[in-house]
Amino acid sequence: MTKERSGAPARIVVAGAGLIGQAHIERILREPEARLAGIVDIDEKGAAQASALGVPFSKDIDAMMENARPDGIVIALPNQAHFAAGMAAVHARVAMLMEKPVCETAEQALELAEAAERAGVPVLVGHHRRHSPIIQRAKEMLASGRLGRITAVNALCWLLKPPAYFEGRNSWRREPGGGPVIINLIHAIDDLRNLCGDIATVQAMTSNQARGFPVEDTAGVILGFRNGAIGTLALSDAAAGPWSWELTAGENRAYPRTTESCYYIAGSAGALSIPRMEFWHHGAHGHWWTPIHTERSSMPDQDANGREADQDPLANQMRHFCDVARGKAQPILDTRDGAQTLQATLAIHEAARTGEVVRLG
C-alpha cells in the first residue's frame, strides 16, 4: 500500500556512517516523507558515500548544520560524542534523533534535555523498539488489565558475537563503556520500562570470565519497579541460544529468527509471552488447581491511519522522526524518558561494583 504525502520531505542529515547510521541512511532513501541532506564522518568511506549518493559531506557537524539548514539530524556516532553533538544541533535549532544511549551519563542527558528545552529544539531517543509493532501490541495487552496486576517479569538476552565483533577498529568493545550492558541489555530495560513502568530499584551481578576482556560479558540482574512487581534480568553475548529480542522478533533478517520468546510477563489474572504473543490464563476465578488456557494475540495489519503496517521499528521510527521534524509530532521518547532508561542501565554496573541495591531517583 502507497504511504501518503504529508508536505514536503523532511530533509536529514546523518552524523555517523557506521553501523547504525547505515541503518539509518538506508531508511531515509526508501522513505517518501525523508530525504538525505548531508553525512558528517571522520571516515573518508563518509565522504565517498556522500559523493556517490549526491549529498554533502563533512567531518565537522556546525559546518554542516551552517550549510545544508536540515530540518533533522540522527546523531550515531559514538557514545561519547553524543553530548557535544546534541548541543551543537541545539545551537543550530535543529530538531534530533539521538541514538541510544542518549548520552554518556544522565547528568549530560538532563543538560541536553534542558538546553534543548529552552530552545525550542524537539529531541527523541533512539529505542527504536518503542516503535515496534510487538512491543506496542504487547502495551495494548498490558494496558487492556487481561493480566491483571503485575508481579513478576523475567527477560532473556542471551547472544553469542563472533570474535570479529571485537577486532580491528572495534576492540572499543573490549572496554568498559563498550559491553552488552550498555550496548544491548539497555533495550531490554527500556522495553521493560515501557511495559512495566518506571524502576525503582536495582541489584546485579556481572563477569568477564567468558573472554577475560576488561568489560563485562554476562550479568543478571534484579529489578524493582515502582508498582511492586519485581523483574529479573539474564544477559550474556558469550551465551549460544535462541531467547534474545534479535532471534526471536525477526525484525531485523540479518539475524536467524526462532520461535522462542525472550520477555514474560506475568500478572494476578494471566501472563504473555513476547515476541510470540501467547496469553495464559486460568479463566475467571482459576488458579494452579485448574486447567490454564492459551490464546495467541494476532498482530493489526494497518497502523492507526490505515496504512499497511510496517514491522520494521527503525522504518516506523524514522517516519515519526521525520513528522517531529516539521513539527508534526511531538517525540514518542524524549530527552528526559531516555535518561530514566540510561539511568537504570548504569545503575547495573554500579550495583554489581558495590554489591549493594541501587535505588534510582
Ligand SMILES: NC(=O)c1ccc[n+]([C@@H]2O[C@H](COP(=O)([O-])OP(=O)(O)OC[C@H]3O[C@@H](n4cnc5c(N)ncnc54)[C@H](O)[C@@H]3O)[C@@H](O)[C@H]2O)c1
Contents of the next structure:
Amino acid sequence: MTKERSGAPARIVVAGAGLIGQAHIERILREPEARLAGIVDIDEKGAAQASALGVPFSKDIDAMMENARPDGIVIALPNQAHFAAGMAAVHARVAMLMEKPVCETAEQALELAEAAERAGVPVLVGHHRRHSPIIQRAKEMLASGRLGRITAVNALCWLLKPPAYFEGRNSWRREPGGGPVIINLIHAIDDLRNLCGDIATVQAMTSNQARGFPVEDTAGVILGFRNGAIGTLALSDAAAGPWSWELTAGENRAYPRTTESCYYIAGSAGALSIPRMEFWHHGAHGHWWTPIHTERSSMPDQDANGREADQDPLANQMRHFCDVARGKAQPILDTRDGAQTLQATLAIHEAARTGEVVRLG
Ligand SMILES: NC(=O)c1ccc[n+]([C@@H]2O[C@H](COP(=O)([O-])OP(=O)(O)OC[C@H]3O[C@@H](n4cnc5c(N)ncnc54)[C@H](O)[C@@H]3O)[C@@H](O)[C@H]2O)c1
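Requested next: the structure of the form predicted in complex with the ligand (the form predicted alone having been shown above).
Shown next: the complete complex, the earlier chain at its head.
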C-alpha cells in the first residue's frame, strides 16, 4: 500500500500498554505519519517494551509529557483512569486519542470537554468503527436517500466469551462496569448514532442468568431515535451465533469471519444489511406485493483524501489522529459526541433497573 507522508511525523506517546495499547503501538510503528515517542504504564512490562523499541518509559503521565513533549497521547488505560489522564493531557496541552468509553460518567466527559475546549486541546474518542470503510459506505448510502426515510433498525451482538475471559486478572469483567453493555454494545450504540442520528429514549431488560455474575450477560434494548426511527438491539455474551460485528466485519483476525450481517436498517424506500451491504428494494412505487430486488454495494478503494483506503479501522483512526495532533484536522468524534454515546449506553442499565423509559437530554 502506498502512503504518502505529509510533513514531520506526529510524535505519539501511548499510555497503557495493555490489550488495546498494543494494537495502537503496532499501528504507530506501521504508520509513516507517526513516531512512537514513549510508553506510560504502571507495570514494568511497559519498561521492557519501551527499552526494546528505544523510546522513553515512565509510570507517570505528567513526567512523560514534561520530558517527551509529544504531539499526541493515546490514552488506553482502564476506564477509571480516563478522566485524570485526559485532564493531565489538557494541562500539558497535548492532543489525545481517548479510548472508549470516553470517561466513566457523562458528567466527567463534559468536564473534560469544557477543560479541553478552554485550553484548545483536541480530543478524538476511540470509537474506531467510525473509521471503518464498511460503516462509512453504509453512511454514504443512508445519506444518499436511497433507503428513504429511516423507520426501523435492528442490531445483533451475540458473542460466546470463553471462561478465561472472566478469570484471574480479568475478573473485573464480572462486576458492574465490566459487562457486555459497556464493553461491547457501546460500539453498536455509537455505530447506530453515527448512521441513524441522535437517540432520544432508551428502554431495556437485562439478565445475568446464563453466567450468574453480578453484571448482565444478556440484554434487550429499544432505542427511540430523534427522527422517529425505532431500533431494537439484542446482546448476549453467552450466545453462540454468527451475528455480531466481531464475527462479520472481518476487522480483527482473532475472530472467525462469517459472511452474515449484524445490522439491518430499513426505510420507506429500501433496506440495508451491514456488513454484507445488501440493499433491498421494491423499485419505484413498489410495495410488499411487488417483486423485491437486491444489489450489493462494493467497498470504496480510496479514502476521503483520495488515498488508497485501508480496511483496518484502527490504522485509519491512527492516521486521522496524526492529522489531529499536528493541527491538520478536527477530531471526527469529540468528547461531547463520545459523551452522548456513553449516556445512551449507561441509560440501558438505568432503564433495566427501573423498568422506565429513560429520556436523554
Ligand atoms: N476500541 C476498542 O475496541 C477497545 C478494545 C479494548 C479495550 N478498549 C478500551 O481501552 C481501555 C484499556 O483496555 P484494555 O483491554 O487494553 O485494558 P488492559 O488491562 O489490557 O490494559 C491497561 C494497561 O494500563 C496499565 N495501567 C493501569 N492503570 C494505570 C495507570 N494508572 N497508569 C498507567 N498505566 C496503567 C495496565 O498495567 C495495563 O498495561 C479501556 O478503556 C477499554 O474500554 C477499547
